[in-house]
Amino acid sequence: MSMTQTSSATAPGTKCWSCGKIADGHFCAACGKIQPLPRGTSYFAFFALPEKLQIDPEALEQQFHKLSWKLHPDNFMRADEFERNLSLERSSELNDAYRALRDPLTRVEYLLAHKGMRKEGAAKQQAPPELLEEVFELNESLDELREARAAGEDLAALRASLESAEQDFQEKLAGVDAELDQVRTEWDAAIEANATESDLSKVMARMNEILNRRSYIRNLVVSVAKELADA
């Protein structure tokens, strides 16, 4: 079974809530009013886009702004209630997918939560096996500077040590980076492909991996870039 997303913000075949009409998309055909959203419309649909992670960002904009022209409340001023309080919900929807799609970094993060597979937790404060080592002398040399400062020696050496250390773990941070691309290129092809369920499951496994990864990473390199600034 795929998990392709149909690419309207209603489903096929919903029935307009006001003419009775087949309603596709945003607002029905027949009668022009405004639609609901079916439980558990994507992101991706909302924009009408595949559930691909590669998207065009002036594309996404212009559409962005187009539906926030259509959707906005002073458009229902006139309306009943009911089609104002859907003009509310979906202008807010509008804004919450907008963020979540237009960042190739929270567009993962969003997809793999949709989808349930966004698994953080333990697993994202465990040290990656590759990088247990370094990990630990990165901790004992924040301690050693930490001490230091409290006893008021000189910090010169113990800060070149640091310096190197977070620039690593920038390159690193780097690489992490260029493997989640390229896992993004692998989910695309395999949408073109009409992969089957496990197929996409194993590739967003991987996408949670690397993920946790990356944020693992990061947190070490904020963390010794604010050691470095209070030294």
The other form holds:
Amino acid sequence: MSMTQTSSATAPGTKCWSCGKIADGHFCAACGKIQPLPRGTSYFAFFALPEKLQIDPEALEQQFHKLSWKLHPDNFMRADEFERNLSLERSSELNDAYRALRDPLTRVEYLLAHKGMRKEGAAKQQAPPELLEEVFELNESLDELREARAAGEDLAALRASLESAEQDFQEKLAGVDAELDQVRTEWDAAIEANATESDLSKVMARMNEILNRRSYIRNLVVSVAKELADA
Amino acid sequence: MGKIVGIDLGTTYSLVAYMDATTNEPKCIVGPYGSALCPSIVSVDADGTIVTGEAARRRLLTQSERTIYSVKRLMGRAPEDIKDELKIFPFRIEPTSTNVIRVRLGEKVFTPSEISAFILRELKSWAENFFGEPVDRAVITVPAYFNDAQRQATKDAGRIAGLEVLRLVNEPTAAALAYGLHKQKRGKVAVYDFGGGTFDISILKLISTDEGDIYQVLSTNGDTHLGGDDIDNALLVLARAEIQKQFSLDLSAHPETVQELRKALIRAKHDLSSATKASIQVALPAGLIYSREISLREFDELIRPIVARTMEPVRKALADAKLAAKDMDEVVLVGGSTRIPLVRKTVGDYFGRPPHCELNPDEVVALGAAVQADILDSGVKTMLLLDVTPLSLGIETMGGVVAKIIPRNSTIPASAQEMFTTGVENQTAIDLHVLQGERELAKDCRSLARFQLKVPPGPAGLARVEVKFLIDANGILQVAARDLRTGQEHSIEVQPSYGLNDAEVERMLEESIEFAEQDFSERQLIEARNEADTILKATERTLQREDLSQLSREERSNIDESVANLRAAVAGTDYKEVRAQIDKLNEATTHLAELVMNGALQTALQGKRLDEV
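Alright, leaving the form predicted on its own aside, put up the form predicted together with its partner chain.
In what comes next, the whole complex appears, and the chain from above leads the way.
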């Protein structure tokens, strides 16, 4: 993956507010004035990146520093209010974009949200069908642990079973992450191959399902860890 | 446009610094008492005169009821959340129905922002005397862990003091800037900033790029109510208990003695930074004397719990930066409390390396502020600070749960957009509650503001209002809303939950200017009257005692007339008129003075020029 210097962080064909020439970057190529951020600009576009999920973190960080240097409000202290606001808008967008893209997981979440494909809803609270039985058992063990703790009983045996359950779910989490890696690669290949909207939607639906499953398992792991720490 | 300065508005001391154009290095400005440290103390005279800094500190012992210290602890806080503070600080808080604290000083009542503004005015006058030019803009530092309300209160203080606050910079970041400049260091740096009333830890990455150096804060954590004050108070609790036990004496009724005791304990604390024992001796009422020695070991045990409290934020900051203690290339100590041996040892042990403390820990924050001020003023950028917001921003949702929309440690400026709609038919307003903090429930977070989005009546769910929350480079929240159906921008009346609204700040600014001008002319009048008094007495004495044969009749009548005119001017209130008449009398008595000087007359004025008497 490469990162080009030319930016498409403004819609093509947009005219510079100051000199009227075509300006499609963060700054007008003709007069150098900072440009307003068009609504709906994606974080990928802001960094002049294709909408792929595999990003070289070092190149991204370098680009982040480069753009920070140019867009930060420090540079616009002597400019008028209009330009100061543009700087505030663009530099906050830069920081938001970097925050979302630098982490591989939030990067997927952002892509889906941007495409209107992130559907959490009830799924977040609902156990994935294949996990129902294990989750049921885990919840029982957690209840037992709490009762035993309240009654001041020996927790050693329960602890051991919970620890093994935690281990089990940790492995499942790793499995889900591997699935996510797989689907990321598929997504990037689909973008590369100019896949149809419907094919892309299918990949995104799968990513969404994996994310929901991941967040469910992750919550379980966290709550078990917390109970164990309290016990 | 006037000059620009960097100001460290501290809990115990405040400093003002500037960029020296010839050496291109930041420097602190030394005040009239020969020190760059201005005690953050304000006192109000019986006649309403405001006394600040060193002069106010002297009054802490004589007029403690009219004098306040550590006001920074009250900045941006509400009356109900300073109960713990009141147990250990002698703040006299006025009962109020609003969410803004008001402090009584003698006959007057002030907000913490106004009191801080008096300190800022003092520093402003130091700088103006130094430059011989007006100072109207400043970069002011705040603890990194300050929330929105505390930052806003600091910005308000600047405005009330007649300063345009170009930027609020986090104290550890400012210190890193001064440090990085000094050492030309790159890599990962932990700044441990333990001051008079606040504790901050910031993890930074210092990067060289083709354009220049970037100081990127990766994470920050802290406690805005943990500092050297707490150590002083621990000593005070111990000493008061001992006095109670030894003499059956309760110092509650003796606030001046408590301040005397506090001063002696602080001195002992300072001594223990370089000695293994210190002695304390304080005169108590009724001729009693409290006297004891404290060893470093005893001191260490007393403050160990306080020092331990700083380490939890350190662990959290490292965890948020996804780094371990051993990953740090440097550890920098900032703030007066880092002179304490136990603090140095604790930090050194934790990071497994001796911390840096070669820069003056009192000055380094102000120096960093001066560097940033110079960058903003000159427009010549040699380096860039990328700071973060210390606390997550959230909005209250159903059931009092907080939905986080900007996570803590996000680089600022940062923003988030949320869509809101109506829940019932013909609803005309949507209520929003914005909070800051890490807890799940709204009641456990810090309320920043509540406001209403006005929407046209219609079926439920039809209205679509997009709200943009933006944390600016100062760490202060801005809110804007847009009706997506009409494309209209909403103006939102954001009523801060804690703090002053614009009109209040404006009024305080006006009052303080009036105050300052009124103070100025009153002081001028008093000085002119004193001078007139001296010259009138000297003239009369000379006229009565001396042989005036050498004065012409015209000269004599001229003198009499000038004396009468000056007396009339002194009876009035115009200091300029008094000055003018003083000059005229001086002129009229020139020959008389010469005769005195020449020894032609035997007089008490011998050896002095008349206008020097």
